[in-house]
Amino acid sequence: MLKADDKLTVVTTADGSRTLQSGAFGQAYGSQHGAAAEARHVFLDGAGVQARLASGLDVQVLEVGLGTGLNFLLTADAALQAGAALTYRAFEWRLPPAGMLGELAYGAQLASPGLWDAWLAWAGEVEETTPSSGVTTVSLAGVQLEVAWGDAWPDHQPSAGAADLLARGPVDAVYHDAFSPQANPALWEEAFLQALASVLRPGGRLATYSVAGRVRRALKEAGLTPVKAPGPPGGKAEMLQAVKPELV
């Protein structure tokens, strides 16, 4: 999640896809072992979204950290290719500059005509208006994107925009892709994870790259069943999937 004074640089990752390196947080937005590979393995596959879309089922996703838009773009592309409806909600402090997003060239990862151009055009509009609060709803190539701007969890409670987004109904999957618990602890604290768990449908799944013990314990306290799973090829050895039990 971009801070106002952050200095960003474009880096090429091991699978040839690009990501951004944050100077303020000292971390990359995507895995340097392969940003696109991580997005597909940890989030689309790990949260069960790819399989659901491939079956033609409608999907609602909530992402913590829209960032460069890679997770959104790959999920939207999968939905468009499958002819399935997707509602994608996300928390984001502030998008990186549109010109820098363009340098990431994520259009090469997409099969859906118009999606990349629509994303860049919208990012340019966002850069001009610089929203710092509230929720923006937009349709990009037929996919609904809803973004809550600003600090999602100030003073250990949701901002007005985050509360609005959380109240918009249940979701099938949560992508927790914020910077690490060490770099951005507020977005990993127990109350925030409980808020995420509360909007998951029974059978829904939260996926994240972090397998930290305190994250697993907090998700378990929130009523989810966290399980370590193999990480993406060439990347972290493990990732985390947390499932909300089905109603009995």
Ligand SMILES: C[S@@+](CC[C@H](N)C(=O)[O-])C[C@H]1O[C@@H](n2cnc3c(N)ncnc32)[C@H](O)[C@@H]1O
Contents of the next structure:
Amino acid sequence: MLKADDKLTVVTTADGSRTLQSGAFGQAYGSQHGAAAEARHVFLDGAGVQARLASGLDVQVLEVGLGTGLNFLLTADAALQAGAALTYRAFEWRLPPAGMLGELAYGAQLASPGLWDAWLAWAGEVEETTPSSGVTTVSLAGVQLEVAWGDAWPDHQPSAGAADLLARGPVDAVYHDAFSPQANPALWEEAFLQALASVLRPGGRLATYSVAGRVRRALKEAGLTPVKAPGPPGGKAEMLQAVKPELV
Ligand SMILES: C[S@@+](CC[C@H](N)C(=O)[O-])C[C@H]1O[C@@H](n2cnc3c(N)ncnc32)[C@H](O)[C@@H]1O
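For comparison with the form predicted on its own, produce the structure of the form predicted together with the ligand.
Now the full complex is given, and it begins with the chain already shown.
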């Protein structure tokens, strides 16, 4: 399903924040009901990251689909505001063009000086080098970002880059923000969800917007406890949080 010629367009969502619409996947990167509101509710709050940062605890996040960077930027901003360390790992097939990311104007959502500019400068460098495999590690305004490029799950197994990221140690939170199971089935396969579950530390949480029955069953099979929770205001009625049980 990955296409080199994806046509991306900027769209404005219900809360005034912008996102991108993918022609190849026929879906938007963030919710049309409010991209920034969804990111905060489903991912930062849903995965317990905001609460952990507010307690001054360091956080490690793994995201499926860095995309526009909105989830990353809001999480990085929350970490910088809390004075907590954040390591953010992400799978991403290909970053959208830097000029288009600039049009999304996410700087208006951020309180941390330098974060937005550092993100855009880095996106410009990525555009020049067009990485399609391997892992890039960068520090953006003091936040560690590690990205595995290219198809994260070719032929029902992790790419070398994805395997590298998965082996870097446990994470407190997984943001599963791929396109929908119908549009992007490989990233919802049982074995892929199992790989995500395996890197969560006990007590850690996977958050996603999909409440599909087969996703819930696969996460349960992987040892997590999936629970439906109310979705973002004005958006989808439900979302999913799947907790890894604490060790006893
Ligand atoms: C819904 S968007 C993610 C939105 C993002 N979290 C944000 O904050 O804007 C899904 C992302 O998954 C990426 N993607 C799709 N299939 C992929 C694959 N097989 N491997 C890695 N990334 C993939 C797309 O390029 C896209 O950026």
